[in-house]
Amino acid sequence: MRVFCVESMIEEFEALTKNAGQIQRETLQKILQQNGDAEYLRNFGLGGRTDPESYKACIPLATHSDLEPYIQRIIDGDTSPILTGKPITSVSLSSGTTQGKRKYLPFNDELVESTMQIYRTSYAFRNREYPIGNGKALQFIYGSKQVKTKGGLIATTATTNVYSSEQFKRTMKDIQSQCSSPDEVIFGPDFQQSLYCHLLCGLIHSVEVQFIFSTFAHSIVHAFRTFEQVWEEICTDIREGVLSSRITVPSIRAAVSKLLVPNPSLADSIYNKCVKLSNWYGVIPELWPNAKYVYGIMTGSMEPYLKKLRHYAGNLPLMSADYGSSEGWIGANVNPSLPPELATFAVLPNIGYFEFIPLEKPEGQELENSPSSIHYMEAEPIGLTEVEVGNEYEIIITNFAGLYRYRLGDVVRVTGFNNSTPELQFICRRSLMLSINIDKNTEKDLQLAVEEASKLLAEEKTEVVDFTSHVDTSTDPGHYVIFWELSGDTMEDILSSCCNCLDLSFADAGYVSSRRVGAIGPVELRIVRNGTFEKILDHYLGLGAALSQFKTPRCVGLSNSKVLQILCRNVTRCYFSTAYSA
């Protein structure tokens, strides 16, 4: 059955991508026919037309703020055809970590179906490369709080909407290993208790586990940082067959207790392996000997966690999961053998209608010199099959749930074509930018600067646990503030050198010239107490985000005042760069 599923899904992918242009026209036609009565489309005079030319001529490019008044009416209970022909019955909530504010987004069954198609497609290519049996998977997945809107709709994260759907449960039984944890753990109300039980259940089924998964790489790293603290307690649970008193949620406790029987030999085996590990290197293959790979989204803001994840994974391959957002899916990873840093995603032409804004660099900005510090000039949007290899674009999506010509804000590079559909490499988000004067440093630039500066910590055997930034304009001139949480103590002169290195690593021409003339002040490096980023995580979870959805905000603005307060209250040391001093 599994072989048939793999072969049929690859055949389906090949058929879809051979004539991606025609599939795109048919997909747009289907979306517009289903939603032709929607007020939004009627307001712009589309008049029932479904061809791409009329659609682009009538419907403007949109951001979330453009659609927000329409979405607000939906969540307040207006059931008229506002954005879609059929009423929206549930909404998704973004994590809020990007802009400091959670966004409401329409959600429907068509989005579940597109999710299942993405999952089936990437599974097929993964399983062809790394065949797995009928065992289990250690999946660090979590439901999130569900809230009712004023109009009575259920609002929760997109992943929770998917995980709780019948389509997901049916599809997952067919295409991948069963989660080692019961549903009560996944949908438990306390993420710390759920995490502990994920680890415990994964070890109970350690021989059966085929791969390790979470939505984001951060969640896997967080899980094993936690494991370093609780492993002895888990061993005691397994040895005695009694669940730790830290698990107090009745539903979680009852479900996990059914799986737990005294097993001294397993407990001793885990204990002996853990005490022999050197700084937890290779803990995953050591404790889960039949795991084939570690899987999750590892691009973009997740790249900084790859070094630590590789430490835990040892010789196991890391595989980046598919490309999408709270607004919808875009592409599947059909090249699973590529390392996460080189991961590409083939656009599935039937899950939405895609356009691309060509982003051209003014003369003198060479691609190889600064891949993300770019003062982009925009051209007119083009279609899916009109993009060119090597060029960069901002993605526009039109989906089945009422987002029309929606600017996603992601910058991607076309690396090639799979049949006639492009393969995309994620570059950065345009909206995440450090800017004071004429400088434009993106999330990717910040990541590269931190990577370069953190190399100076190697001799101290210290690592950057997590980081973020802030543009401080309360000073004259304004300056960048970089927050670091470190794994251990570090000498003052090393941190001063790190601060200088951060400053010099921002290669954007606007930044460099502004620093030289004093229009931007020296970089400030602030070291925060251990556990500070855990407090930021707790803050977002308290707002209803799911652990598996969490992304550390890489640029904290004044609009995200609570997170900025957490950071500033936990600062222990400060350093100012002298890199541009006369």
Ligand code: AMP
Second form
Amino acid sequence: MRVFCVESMIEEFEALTKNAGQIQRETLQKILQQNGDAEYLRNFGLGGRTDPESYKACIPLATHSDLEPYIQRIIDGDTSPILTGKPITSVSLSSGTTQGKRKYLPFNDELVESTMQIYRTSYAFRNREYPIGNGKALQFIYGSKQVKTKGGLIATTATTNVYSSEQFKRTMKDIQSQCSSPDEVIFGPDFQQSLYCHLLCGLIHSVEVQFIFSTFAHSIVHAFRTFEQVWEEICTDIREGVLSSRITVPSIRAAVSKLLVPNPSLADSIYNKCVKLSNWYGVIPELWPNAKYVYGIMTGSMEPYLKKLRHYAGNLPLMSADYGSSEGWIGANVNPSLPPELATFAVLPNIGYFEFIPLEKPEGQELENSPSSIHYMEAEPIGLTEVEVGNEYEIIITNFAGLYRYRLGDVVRVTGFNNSTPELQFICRRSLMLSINIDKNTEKDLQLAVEEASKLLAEEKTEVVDFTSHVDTSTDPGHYVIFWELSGDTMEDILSSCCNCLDLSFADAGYVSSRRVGAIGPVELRIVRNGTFEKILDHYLGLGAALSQFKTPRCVGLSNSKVLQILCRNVTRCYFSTAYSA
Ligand code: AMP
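Give me the form predicted in complex with this ligand now, not the form predicted alone.
Now the complete complex, all chains and molecules, led by this one.
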């Protein structure tokens, strides 16, 4: 039965991807038939047509702000067919940690269905290489606050919408990964308490746990950093069979207490293993001996956490999860044995209609190692099967929940084809982050600069726990400020060198020339106190963001004054680059 399920899923994937072009036409037709009455489509004069040519001719490319007035009416309670034929009954709130602002997005059953299709597809491929039996998974997943909109709709994060659906529970049973924690822990109102209980429940079921999961890798790293602090308390709970008094939420206490019986031998075994570990290297396989892999999104803005994740995972393989957003899923990782740095995503042609804006670097801008996508020139969007290997594109989504030719803002590279559907590598978000005048640096540029500079810390056995940036134009000339939280003490001269290295690593021509002529001031590296990024996380969670979808904002503007305040109040040392001063 299980084998049949996996094989049939792979067959389904094969059938879909062999006819990707045809399936895309059919998918667009289905979306436009279902929603032909929607005001948005009528306004642009589509007139019930469902072919790609008419669609592209009538409907313009859109950004979130173009759709905002329509979405606003939906959340205010207008149930007429605005974006979709059937009224939208729930909305997702994007994490807002990448762009600073939380976005409302329509959500419906079709989006849950496509999420399940993605999960089942990548599971089938994973299971072929790393088969798992019946058991559990230690999943660091968290529901987030639900808010009721003025019109009475429930708004919450897309992951919470998915986790609370019946389809999710059914699919999780199919793919043999029931969460080792009860629902009360996942949906608890206090994420610190939920995290403690995830760890505790995972240890109670340590023999049955087959893999470790979180939506984004950051949550796993965060969980094990916390484990380093609370492991002895967890051992005491298991030894005595009594839940720590730190768990005060009645629903969580009741649900977890039911699972807890005094188990001194398990407590001793955990204790002995932990004390023997060297700096927590390999803690995951040590405590979960039957886990086959660690699973979660590890690409894009999660890459900076890979080093720490590998440290905790020891010899266990890391497998990068699929590619999607609150706007909808895009592709599944069907090559699970590739290391996360090389992970690709095969687009499922029936979950949405996809177009790609070709991005080309203008002559003379082919800077090696500079992924500054903002240098790109745009061409006309092309279809899913027209993309070319090696080229970069911005993705446009048309989904089943009322987004039409929606610019997602992500840049991807086509690495190959799986049958006739492209496999994509995530490159970066398109939005410009660091810019003072003609300089243009993205999140990826910053990540590479930090990666390069942090190599200088290796000898000191110190790591960058987390980082972000800010453009300071209060000085004349303006300059980039990079904030680092470090895992330990580091010598002054090393940090000065790191600061110079950061400055020199921003390789885009606009930055380099501006630095040379003094139109941009020296990079400033500010070291912040231990726990600063935890405070930033708390701040976002307080605003209703979900830990499951949290991504550290890599650039903090003046409009994000609270986060900037947290950073600035915690600065312990700062350094200015001397790289261009000779
Ligand atoms: P949100 O809707 O707020 O959870 O954020 C969605 C965004 O997260 C996407 O647009 C991407 O920029 C990023 N993202 C999602 N999945 C991946 C992935 N597998 N690799 C890299 N970035 C991803």
